[in-house]
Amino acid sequence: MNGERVKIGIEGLDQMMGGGLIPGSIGAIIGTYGTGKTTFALQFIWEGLKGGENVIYISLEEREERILMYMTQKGWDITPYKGKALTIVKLDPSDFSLAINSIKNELPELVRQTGAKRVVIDPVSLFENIFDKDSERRREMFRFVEGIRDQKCTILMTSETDKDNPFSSRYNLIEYLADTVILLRYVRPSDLTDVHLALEVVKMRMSSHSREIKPYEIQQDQVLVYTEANVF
(Lines of atoms letter the chains of each structure in order from A and count residues from 1; the text may use other names and numbers.)
(Lines give C-alpha, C1' and ligand atoms only; values in the text may rest on other atoms or scores of the structure.)
(Ligands and ions follow the chains in the order given, each with its own letter.)
Protein backbone atom coordinates (compact mmCIF):
# COMPACT_ATOMS: atom_id res chain seq x y z
CA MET A 1 0.00 0.00 0.00
CA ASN A 2 1.46 3.33 -1.06
CA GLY A 3 0.53 6.91 -0.29
CA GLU A 4 0.71 9.02 2.82
CA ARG A 5 2.52 7.57 5.84
CA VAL A 6 2.64 8.46 9.53
CA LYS A 7 6.30 8.90 10.39
CA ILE A 8 7.58 7.73 13.76
CA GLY A 9 10.31 10.32 13.42
CA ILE A 10 13.24 7.88 13.44
CA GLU A 11 14.59 8.18 9.93
CA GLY A 12 16.09 4.72 9.49
CA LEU A 13 13.06 2.99 10.98
CA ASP A 14 10.61 4.95 8.86
CA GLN A 15 12.68 4.00 5.83
CA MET A 16 12.43 0.31 6.77
CA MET A 17 8.63 0.65 6.85
CA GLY A 18 8.35 2.27 3.44
CA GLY A 19 7.98 5.76 4.89
CA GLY A 20 6.23 5.11 8.19
CA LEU A 21 3.09 3.56 9.65
CA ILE A 22 -0.13 3.21 7.66
CA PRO A 23 -2.56 6.01 8.67
CA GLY A 24 -5.25 4.69 11.01
CA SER A 25 -3.35 1.49 11.82
CA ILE A 26 -2.18 0.03 15.13
CA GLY A 27 1.54 -0.39 15.69
CA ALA A 28 3.36 -2.20 18.50
CA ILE A 29 6.86 -1.69 19.85
CA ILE A 30 7.94 -4.90 21.63
CA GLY A 31 11.12 -5.17 23.68
CA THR A 32 12.68 -6.04 27.00
CA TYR A 33 13.71 -3.49 29.65
CA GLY A 34 16.25 -0.91 28.54
CA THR A 35 15.68 -1.26 24.80
CA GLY A 36 13.94 2.12 24.52
CA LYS A 37 10.26 1.32 24.02
CA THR A 38 9.09 4.51 25.71
CA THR A 39 11.75 6.51 23.87
CA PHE A 40 10.34 5.27 20.54
CA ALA A 41 6.80 6.12 21.69
CA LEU A 42 7.85 9.63 22.76
CA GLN A 43 9.60 10.14 19.42
CA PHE A 44 6.34 9.20 17.68
CA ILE A 45 4.47 11.77 19.78
CA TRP A 46 7.09 14.48 19.24
CA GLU A 47 7.06 13.95 15.48
CA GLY A 48 3.31 14.57 15.51
CA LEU A 49 3.62 17.72 17.61
CA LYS A 50 6.31 19.13 15.33
CA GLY A 51 4.04 18.48 12.37
CA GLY A 52 1.17 20.45 13.91
CA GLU A 53 -0.85 17.42 15.00
CA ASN A 54 -2.72 16.94 18.26
CA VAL A 55 -1.63 13.84 20.18
CA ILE A 56 -2.70 11.73 23.18
CA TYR A 57 -0.30 9.81 25.43
CA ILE A 58 -2.00 7.20 27.62
CA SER A 59 0.37 6.06 30.36
CA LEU A 60 -0.15 3.04 32.56
CA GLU A 61 3.20 3.40 34.28
CA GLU A 62 4.56 6.94 34.52
CA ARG A 63 2.97 10.10 35.90
CA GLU A 64 2.44 13.08 33.61
CA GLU A 65 5.23 15.13 35.18
CA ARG A 66 7.77 12.38 34.55
CA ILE A 67 6.74 12.01 30.91
CA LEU A 68 7.11 15.75 30.45
CA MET A 69 10.50 15.59 32.19
CA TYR A 70 11.70 12.85 29.81
CA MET A 71 10.73 14.97 26.82
CA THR A 72 12.40 18.08 28.23
CA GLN A 73 15.60 16.14 28.96
CA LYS A 74 15.79 15.30 25.26
CA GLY A 75 16.05 18.99 24.51
CA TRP A 76 12.53 19.22 23.11
CA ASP A 77 10.68 22.47 23.78
CA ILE A 78 7.27 21.17 24.77
CA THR A 79 6.07 24.39 26.41
CA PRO A 80 3.89 25.46 23.45
CA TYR A 81 2.12 22.08 23.43
CA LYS A 82 1.34 21.40 27.11
CA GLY A 83 -2.39 21.46 27.76
CA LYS A 84 -3.01 22.17 24.09
CA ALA A 85 -1.80 19.83 21.34
CA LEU A 86 -0.39 17.35 23.90
CA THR A 87 -2.83 15.45 26.13
CA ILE A 88 -1.44 13.01 28.71
CA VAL A 89 -3.76 10.54 30.48
CA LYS A 90 -2.57 8.45 33.45
CA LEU A 91 -4.54 5.25 34.07
CA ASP A 92 -4.28 2.70 36.87
CA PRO A 93 -3.68 -0.72 35.24
CA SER A 94 -4.47 -2.57 38.48
CA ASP A 95 -8.16 -1.75 38.00
CA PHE A 96 -8.55 -3.30 34.57
CA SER A 97 -12.29 -2.76 34.26
CA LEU A 98 -12.03 0.92 35.09
CA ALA A 99 -9.00 1.46 32.84
CA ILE A 100 -10.52 -0.44 29.91
CA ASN A 101 -13.83 1.36 30.26
CA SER A 102 -12.01 4.68 30.41
CA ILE A 103 -10.32 3.95 27.09
CA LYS A 104 -13.37 2.41 25.43
CA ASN A 105 -15.83 5.05 26.62
CA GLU A 106 -13.69 8.16 26.90
CA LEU A 107 -11.05 7.78 24.19
CA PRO A 108 -13.46 8.28 21.26
CA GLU A 109 -14.75 11.50 22.78
CA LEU A 110 -11.24 12.61 23.72
CA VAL A 111 -10.06 12.02 20.17
CA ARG A 112 -13.00 14.02 18.85
CA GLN A 113 -12.49 16.85 21.32
CA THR A 114 -8.76 17.15 20.74
CA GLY A 115 -8.70 16.20 17.08
CA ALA A 116 -5.82 13.84 17.89
CA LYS A 117 -4.11 12.12 14.99
CA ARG A 118 -1.74 10.02 17.13
CA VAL A 119 -2.35 7.99 20.29
CA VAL A 120 0.22 6.12 22.39
CA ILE A 121 -0.64 3.40 24.96
CA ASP A 122 2.43 2.72 27.12
CA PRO A 123 2.71 -0.12 28.11
CA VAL A 124 -0.26 -2.22 27.04
CA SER A 125 1.41 -5.30 28.61
CA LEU A 126 0.27 -4.10 32.04
CA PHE A 127 -3.30 -4.77 30.89
CA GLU A 128 -2.37 -8.30 29.88
CA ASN A 129 -0.89 -9.04 33.30
CA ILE A 130 -4.28 -8.67 34.97
CA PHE A 131 -5.68 -11.96 33.69
CA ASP A 132 -5.01 -15.40 35.12
CA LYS A 133 -6.50 -17.44 32.27
CA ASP A 134 -5.10 -17.33 28.73
CA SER A 135 -8.58 -17.65 27.23
CA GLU A 136 -9.85 -14.65 29.19
CA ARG A 137 -6.75 -12.62 28.36
CA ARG A 138 -7.07 -13.37 24.65
CA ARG A 139 -10.78 -12.53 24.58
CA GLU A 140 -10.46 -9.24 26.49
CA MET A 141 -7.36 -8.04 24.64
CA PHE A 142 -9.06 -8.76 21.31
CA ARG A 143 -12.07 -6.70 22.42
CA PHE A 144 -9.79 -3.95 23.64
CA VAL A 145 -7.85 -3.68 20.38
CA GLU A 146 -10.98 -3.85 18.25
CA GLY A 147 -12.48 -1.09 20.36
CA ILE A 148 -9.60 1.32 19.82
CA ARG A 149 -9.25 0.40 16.13
CA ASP A 150 -12.38 2.40 15.32
CA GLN A 151 -10.73 5.72 16.20
CA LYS A 152 -9.72 8.04 13.37
CA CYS A 153 -6.09 8.12 14.41
CA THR A 154 -2.86 6.10 14.30
CA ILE A 155 -2.14 4.18 17.50
CA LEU A 156 1.21 2.98 18.83
CA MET A 157 1.39 0.56 21.77
CA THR A 158 4.43 -0.65 23.72
CA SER A 159 4.73 -4.14 25.19
CA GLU A 160 7.27 -6.17 27.17
CA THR A 161 8.85 -9.27 25.68
CA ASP A 162 8.57 -12.66 27.31
CA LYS A 163 11.34 -13.18 29.88
CA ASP A 164 12.25 -16.51 28.29
CA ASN A 165 11.85 -15.49 24.66
CA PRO A 166 13.21 -12.10 23.47
CA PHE A 167 11.46 -12.57 20.11
CA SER A 168 7.91 -12.66 21.49
CA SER A 169 5.66 -10.46 23.61
CA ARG A 170 5.00 -11.69 27.11
CA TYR A 171 1.78 -13.49 26.19
CA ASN A 172 2.34 -13.80 22.43
CA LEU A 173 -0.81 -11.78 21.75
CA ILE A 174 0.05 -8.24 20.73
CA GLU A 175 1.96 -9.28 17.62
CA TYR A 176 -1.22 -10.92 16.29
CA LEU A 177 -3.50 -8.02 17.17
CA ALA A 178 -1.35 -5.15 15.87
CA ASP A 179 -0.96 -4.24 12.20
CA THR A 180 2.74 -3.41 12.51
CA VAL A 181 5.20 -4.99 14.96
CA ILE A 182 8.67 -3.59 15.66
CA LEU A 183 10.93 -5.79 17.79
CA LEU A 184 13.72 -4.26 19.90
CA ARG A 185 16.35 -6.48 21.48
CA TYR A 186 19.88 -6.87 22.75
CA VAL A 187 22.47 -8.66 20.64
CA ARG A 188 25.47 -10.05 22.50
CA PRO A 189 28.51 -11.22 20.49
CA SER A 190 30.01 -14.56 21.36
CA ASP A 191 33.06 -12.99 23.00
CA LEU A 192 30.79 -10.87 25.26
CA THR A 193 32.98 -7.79 24.75
CA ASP A 194 30.05 -5.48 24.04
CA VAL A 195 26.26 -5.36 23.89
CA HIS A 196 24.43 -3.96 20.86
CA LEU A 197 20.83 -2.91 20.30
CA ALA A 198 19.07 -4.20 17.20
CA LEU A 199 15.59 -3.85 15.72
CA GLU A 200 13.52 -5.45 13.02
CA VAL A 201 10.11 -4.84 11.50
CA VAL A 202 8.62 -8.26 12.15
CA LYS A 203 5.25 -7.62 10.56
CA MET A 204 3.45 -4.93 8.60
CA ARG A 205 0.01 -5.45 7.16
CA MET A 206 -0.93 -3.70 3.91
CA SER A 207 2.67 -2.75 3.14
CA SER A 208 6.00 -4.14 2.08
CA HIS A 209 8.80 -3.58 4.59
CA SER A 210 12.43 -4.39 5.24
CA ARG A 211 13.02 -7.72 6.94
CA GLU A 212 16.62 -6.95 7.81
CA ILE A 213 17.90 -6.67 11.37
CA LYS A 214 19.56 -3.30 11.92
CA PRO A 215 21.57 -1.85 14.81
CA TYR A 216 20.30 1.27 16.53
CA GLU A 217 21.55 3.70 19.15
CA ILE A 218 19.66 5.81 21.67
CA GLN A 219 21.23 9.23 22.00
CA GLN A 220 20.23 12.14 24.23
CA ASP A 221 17.95 13.79 21.71
CA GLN A 222 17.33 11.15 19.05
CA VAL A 223 17.37 7.49 18.04
CA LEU A 224 19.68 6.50 15.20
CA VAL A 225 18.96 3.39 13.12
CA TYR A 226 21.94 2.37 11.00
CA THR A 227 20.25 1.04 7.89
CA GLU A 228 23.51 0.72 5.98
CA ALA A 229 25.12 -1.42 8.69
CA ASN A 230 24.71 -5.02 9.73
CA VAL A 231 24.50 -6.15 13.34
CA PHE A 232 27.71 -8.13 12.91
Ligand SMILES: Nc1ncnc2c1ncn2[C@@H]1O[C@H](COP(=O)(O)OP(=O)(O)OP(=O)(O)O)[C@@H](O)[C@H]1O
Second form
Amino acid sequence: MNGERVKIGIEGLDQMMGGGLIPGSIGAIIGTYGTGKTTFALQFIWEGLKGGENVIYISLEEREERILMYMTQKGWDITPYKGKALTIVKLDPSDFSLAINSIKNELPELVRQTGAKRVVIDPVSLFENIFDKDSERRREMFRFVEGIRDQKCTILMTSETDKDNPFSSRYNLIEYLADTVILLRYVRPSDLTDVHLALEVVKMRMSSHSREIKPYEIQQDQVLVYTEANVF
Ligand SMILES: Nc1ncnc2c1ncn2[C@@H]1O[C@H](COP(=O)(O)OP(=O)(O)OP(=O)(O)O)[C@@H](O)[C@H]1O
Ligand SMILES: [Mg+2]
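Provide the structure of the form predicted in complex with the ligand, given the form predicted alone shown above.
Up next: the whole complex, starting with the chain shown before.
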Protein backbone atom coordinates (compact mmCIF):
# COMPACT_ATOMS: atom_id res chain seq x y z
CA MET A 1 0.00 0.00 0.00
CA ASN A 2 1.32 3.43 -0.84
CA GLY A 3 -0.67 5.92 1.17
CA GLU A 4 -4.33 6.76 1.07
CA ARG A 5 -6.37 5.53 -1.89
CA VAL A 6 -9.76 6.28 -3.41
CA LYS A 7 -11.54 2.97 -3.64
CA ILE A 8 -13.61 2.22 -6.70
CA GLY A 9 -15.69 -0.07 -4.53
CA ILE A 10 -14.95 -3.25 -6.46
CA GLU A 11 -12.82 -5.19 -4.02
CA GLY A 12 -10.65 -7.31 -6.31
CA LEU A 13 -9.99 -4.39 -8.65
CA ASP A 14 -9.04 -2.07 -5.80
CA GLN A 15 -6.62 -4.72 -4.59
CA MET A 16 -5.03 -4.90 -8.05
CA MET A 17 -4.41 -1.14 -7.83
CA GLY A 18 -2.79 -1.24 -4.41
CA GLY A 19 -5.98 -0.14 -2.68
CA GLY A 20 -7.64 2.08 -5.27
CA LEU A 21 -7.04 5.18 -7.37
CA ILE A 22 -4.59 7.83 -6.19
CA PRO A 23 -6.48 10.83 -4.75
CA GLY A 24 -6.74 13.64 -7.31
CA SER A 25 -5.83 11.38 -10.21
CA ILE A 26 -7.71 10.59 -13.40
CA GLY A 27 -8.78 7.04 -14.11
CA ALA A 28 -10.13 5.62 -17.34
CA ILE A 29 -12.24 2.54 -17.84
CA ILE A 30 -11.95 1.39 -21.43
CA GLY A 31 -14.14 -1.33 -22.85
CA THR A 32 -16.43 -2.28 -25.67
CA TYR A 33 -20.25 -2.14 -25.42
CA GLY A 34 -21.77 -3.97 -22.50
CA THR A 35 -18.53 -4.76 -20.69
CA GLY A 36 -19.70 -2.85 -17.63
CA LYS A 37 -18.20 0.63 -17.94
CA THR A 38 -21.31 2.34 -16.59
CA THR A 39 -21.65 -0.28 -13.87
CA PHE A 40 -18.06 0.34 -12.72
CA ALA A 41 -18.68 4.10 -12.77
CA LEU A 42 -21.83 3.69 -10.67
CA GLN A 43 -19.95 1.55 -8.12
CA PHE A 44 -17.35 4.32 -7.84
CA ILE A 45 -20.07 6.92 -7.26
CA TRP A 46 -21.86 4.74 -4.72
CA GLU A 47 -18.64 4.07 -2.82
CA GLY A 48 -18.20 7.84 -2.47
CA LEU A 49 -21.78 8.44 -1.36
CA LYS A 50 -21.54 5.71 1.27
CA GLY A 51 -18.38 7.36 2.57
CA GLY A 52 -20.16 10.70 2.97
CA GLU A 53 -18.59 12.35 -0.07
CA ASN A 54 -20.21 14.62 -2.62
CA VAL A 55 -20.11 13.22 -6.13
CA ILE A 56 -20.90 14.36 -9.68
CA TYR A 57 -21.99 12.08 -12.51
CA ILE A 58 -21.67 13.68 -15.94
CA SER A 59 -23.66 11.61 -18.35
CA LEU A 60 -23.35 12.04 -22.10
CA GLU A 61 -25.57 9.11 -22.91
CA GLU A 62 -28.21 8.24 -20.35
CA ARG A 63 -30.79 10.55 -18.85
CA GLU A 64 -30.78 11.31 -15.13
CA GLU A 65 -33.89 9.18 -14.45
CA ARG A 66 -32.26 6.14 -15.96
CA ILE A 67 -29.09 6.53 -13.93
CA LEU A 68 -31.16 6.87 -10.77
CA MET A 69 -33.15 3.82 -11.84
CA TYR A 70 -29.98 1.73 -12.36
CA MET A 71 -28.81 2.64 -8.88
CA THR A 72 -32.17 1.81 -7.34
CA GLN A 73 -32.28 -1.51 -9.22
CA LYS A 74 -28.99 -2.40 -7.61
CA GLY A 75 -30.75 -2.15 -4.29
CA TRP A 76 -28.97 1.04 -3.28
CA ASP A 77 -31.07 3.54 -1.36
CA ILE A 78 -30.17 6.79 -3.07
CA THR A 79 -33.07 8.84 -1.66
CA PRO A 80 -30.97 10.63 0.98
CA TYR A 81 -28.41 11.66 -1.65
CA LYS A 82 -30.56 12.70 -4.60
CA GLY A 83 -30.10 16.38 -5.40
CA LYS A 84 -27.78 16.69 -2.41
CA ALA A 85 -24.53 14.71 -2.27
CA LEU A 86 -25.33 13.24 -5.68
CA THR A 87 -25.35 15.62 -8.65
CA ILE A 88 -26.19 14.17 -12.05
CA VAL A 89 -25.62 16.29 -15.14
CA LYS A 90 -26.91 15.13 -18.50
CA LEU A 91 -25.10 16.73 -21.42
CA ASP A 92 -26.32 16.51 -24.95
CA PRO A 93 -23.28 15.92 -27.15
CA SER A 94 -25.33 16.77 -30.25
CA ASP A 95 -25.34 20.36 -29.03
CA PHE A 96 -21.63 20.71 -29.69
CA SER A 97 -20.70 24.10 -28.38
CA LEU A 98 -22.90 23.74 -25.33
CA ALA A 99 -21.40 20.38 -24.42
CA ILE A 100 -17.86 21.70 -24.88
CA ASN A 101 -18.51 24.77 -22.82
CA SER A 102 -20.30 22.90 -20.10
CA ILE A 103 -17.57 20.35 -19.68
CA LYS A 104 -14.66 22.74 -20.09
CA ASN A 105 -15.86 25.79 -18.24
CA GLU A 106 -18.67 24.77 -15.97
CA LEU A 107 -17.33 21.48 -14.66
CA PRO A 108 -14.45 23.00 -12.65
CA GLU A 109 -16.93 25.52 -11.21
CA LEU A 110 -19.44 22.78 -10.37
CA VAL A 111 -16.73 20.75 -8.65
CA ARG A 112 -15.80 23.77 -6.54
CA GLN A 113 -19.40 24.62 -5.69
CA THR A 114 -20.37 21.10 -4.67
CA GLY A 115 -17.03 20.22 -3.09
CA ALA A 116 -17.21 16.95 -5.03
CA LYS A 117 -14.54 14.41 -4.24
CA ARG A 118 -15.49 12.13 -7.15
CA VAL A 119 -16.47 12.93 -10.71
CA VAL A 120 -17.55 10.49 -13.41
CA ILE A 121 -17.69 11.29 -17.13
CA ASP A 122 -19.60 8.52 -18.93
CA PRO A 123 -18.66 8.07 -21.72
CA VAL A 124 -15.95 10.61 -22.42
CA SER A 125 -15.71 9.20 -25.97
CA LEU A 126 -18.92 11.05 -26.87
CA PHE A 127 -17.23 14.28 -25.80
CA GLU A 128 -14.21 13.39 -27.93
CA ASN A 129 -16.55 12.82 -30.90
CA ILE A 130 -17.33 16.51 -30.97
CA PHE A 131 -14.02 17.46 -32.53
CA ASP A 132 -13.55 17.09 -36.26
CA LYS A 133 -9.80 17.12 -36.44
CA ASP A 134 -7.44 14.82 -34.54
CA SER A 135 -5.14 17.71 -33.71
CA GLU A 136 -7.99 19.78 -32.30
CA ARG A 137 -9.29 16.85 -30.28
CA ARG A 138 -5.86 16.19 -28.84
CA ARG A 139 -5.28 19.81 -27.89
CA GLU A 140 -8.73 20.32 -26.41
CA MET A 141 -8.73 17.07 -24.44
CA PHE A 142 -5.28 17.82 -22.96
CA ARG A 143 -6.48 21.28 -21.97
CA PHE A 144 -9.65 19.88 -20.52
CA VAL A 145 -7.78 17.34 -18.40
CA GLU A 146 -5.32 19.97 -17.21
CA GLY A 147 -8.24 22.23 -16.32
CA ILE A 148 -9.75 19.71 -13.99
CA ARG A 149 -6.58 18.17 -12.64
CA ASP A 150 -5.86 20.91 -10.13
CA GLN A 151 -9.14 20.11 -8.41
CA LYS A 152 -9.02 18.04 -5.28
CA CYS A 153 -11.24 15.37 -6.70
CA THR A 154 -10.66 12.01 -8.31
CA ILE A 155 -12.06 11.56 -11.79
CA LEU A 156 -13.19 8.40 -13.51
CA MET A 157 -13.90 8.52 -17.23
CA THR A 158 -15.28 5.71 -19.33
CA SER A 159 -14.47 5.22 -22.99
CA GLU A 160 -15.62 2.93 -25.71
CA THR A 161 -12.93 1.01 -27.52
CA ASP A 162 -11.67 1.65 -31.01
CA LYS A 163 -13.76 -0.31 -33.51
CA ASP A 164 -10.69 -2.09 -34.88
CA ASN A 165 -8.75 -2.50 -31.67
CA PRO A 166 -10.37 -3.74 -28.43
CA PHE A 167 -7.27 -2.73 -26.47
CA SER A 168 -7.44 0.93 -27.31
CA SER A 169 -9.92 3.74 -26.63
CA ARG A 170 -11.98 5.21 -29.47
CA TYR A 171 -9.43 7.90 -30.33
CA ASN A 172 -6.24 6.45 -28.80
CA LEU A 173 -6.03 9.49 -26.58
CA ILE A 174 -7.60 8.81 -23.20
CA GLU A 175 -5.01 6.19 -22.30
CA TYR A 176 -2.30 8.85 -22.55
CA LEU A 177 -4.27 11.48 -20.63
CA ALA A 178 -5.37 9.25 -17.76
CA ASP A 179 -3.11 8.34 -14.85
CA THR A 180 -4.71 4.94 -14.50
CA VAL A 181 -6.17 2.78 -17.25
CA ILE A 182 -8.41 -0.20 -16.62
CA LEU A 183 -9.27 -2.32 -19.62
CA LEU A 184 -12.48 -4.38 -19.76
CA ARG A 185 -13.00 -6.97 -22.44
CA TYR A 186 -14.73 -10.09 -23.59
CA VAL A 187 -12.77 -13.31 -23.69
CA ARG A 188 -14.03 -16.22 -25.75
CA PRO A 189 -11.64 -19.14 -25.39
CA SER A 190 -13.08 -20.83 -28.48
CA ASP A 191 -16.05 -20.42 -30.81
CA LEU A 192 -18.29 -22.76 -28.86
CA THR A 193 -17.52 -21.70 -25.31
CA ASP A 194 -19.26 -19.07 -23.22
CA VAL A 195 -18.00 -15.54 -23.32
CA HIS A 196 -16.30 -14.34 -20.17
CA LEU A 197 -15.44 -10.89 -19.00
CA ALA A 198 -11.89 -10.07 -18.01
CA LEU A 199 -10.13 -6.96 -16.77
CA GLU A 200 -6.62 -5.68 -16.30
CA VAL A 201 -4.94 -2.61 -14.91
CA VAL A 202 -2.92 -1.53 -17.92
CA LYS A 203 -1.23 1.48 -16.43
CA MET A 204 -1.04 3.36 -13.17
CA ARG A 205 1.20 6.39 -12.86
CA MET A 206 3.24 6.65 -9.66
CA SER A 207 2.15 3.31 -8.33
CA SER A 208 2.84 -0.36 -8.54
CA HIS A 209 -0.10 -2.45 -9.71
CA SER A 210 -1.05 -5.91 -10.81
CA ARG A 211 -0.57 -6.73 -14.48
CA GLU A 212 -2.64 -9.86 -14.35
CA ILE A 213 -5.78 -10.41 -16.38
CA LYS A 214 -8.60 -11.41 -14.08
CA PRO A 215 -12.13 -12.62 -14.76
CA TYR A 216 -15.05 -10.63 -13.35
CA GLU A 217 -18.78 -10.96 -13.16
CA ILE A 218 -21.44 -8.29 -13.05
CA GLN A 219 -24.04 -9.17 -10.46
CA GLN A 220 -27.24 -7.41 -9.50
CA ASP A 221 -25.71 -5.28 -6.76
CA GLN A 222 -21.96 -5.67 -7.16
CA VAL A 223 -19.07 -6.56 -9.42
CA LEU A 224 -17.01 -9.58 -8.44
CA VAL A 225 -13.40 -9.85 -9.56
CA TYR A 226 -11.97 -13.32 -9.21
CA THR A 227 -8.44 -12.44 -8.21
CA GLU A 228 -7.55 -16.05 -7.48
CA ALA A 229 -8.64 -17.29 -10.92
CA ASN A 230 -6.84 -17.07 -14.24
CA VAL A 231 -8.39 -16.35 -17.61
CA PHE A 232 -5.79 -18.05 -19.74
N1 LIG B 1 -28.38 -6.07 -12.56
C2 LIG B 1 -27.57 -6.77 -13.31
N3 LIG B 1 -27.36 -8.07 -13.07
C4 LIG B 1 -26.55 -8.79 -13.83
N5 LIG B 1 -25.90 -8.30 -14.89
C6 LIG B 1 -26.07 -7.02 -15.20
C7 LIG B 1 -26.91 -6.19 -14.41
N8 LIG B 1 -26.89 -4.97 -14.95
C9 LIG B 1 -26.07 -5.04 -16.01
N10 LIG B 1 -25.58 -6.26 -16.17
C11 LIG B 1 -24.65 -6.71 -17.23
O12 LIG B 1 -23.81 -5.63 -17.53
C13 LIG B 1 -23.90 -5.30 -18.92
C14 LIG B 1 -24.04 -3.83 -19.18
O15 LIG B 1 -23.25 -3.12 -18.33
P16 LIG B 1 -23.02 -1.57 -18.58
O17 LIG B 1 -24.23 -0.87 -19.03
O18 LIG B 1 -22.36 -1.12 -17.34
O19 LIG B 1 -21.98 -1.66 -19.79
P20 LIG B 1 -21.33 -0.48 -20.61
O21 LIG B 1 -19.93 -0.94 -20.87
O22 LIG B 1 -21.52 0.81 -19.94
O23 LIG B 1 -22.16 -0.57 -21.96
P24 LIG B 1 -22.37 0.57 -23.08
O25 LIG B 1 -21.08 0.67 -23.83
O26 LIG B 1 -23.46 0.00 -23.92
O27 LIG B 1 -22.74 1.82 -22.36
C28 LIG B 1 -25.17 -5.90 -19.42
O29 LIG B 1 -25.03 -6.22 -20.76
C30 LIG B 1 -25.34 -7.08 -18.51
O31 LIG B 1 -24.67 -8.18 -19.07
MG1 LIG C 1 -22.43 2.64 -20.51
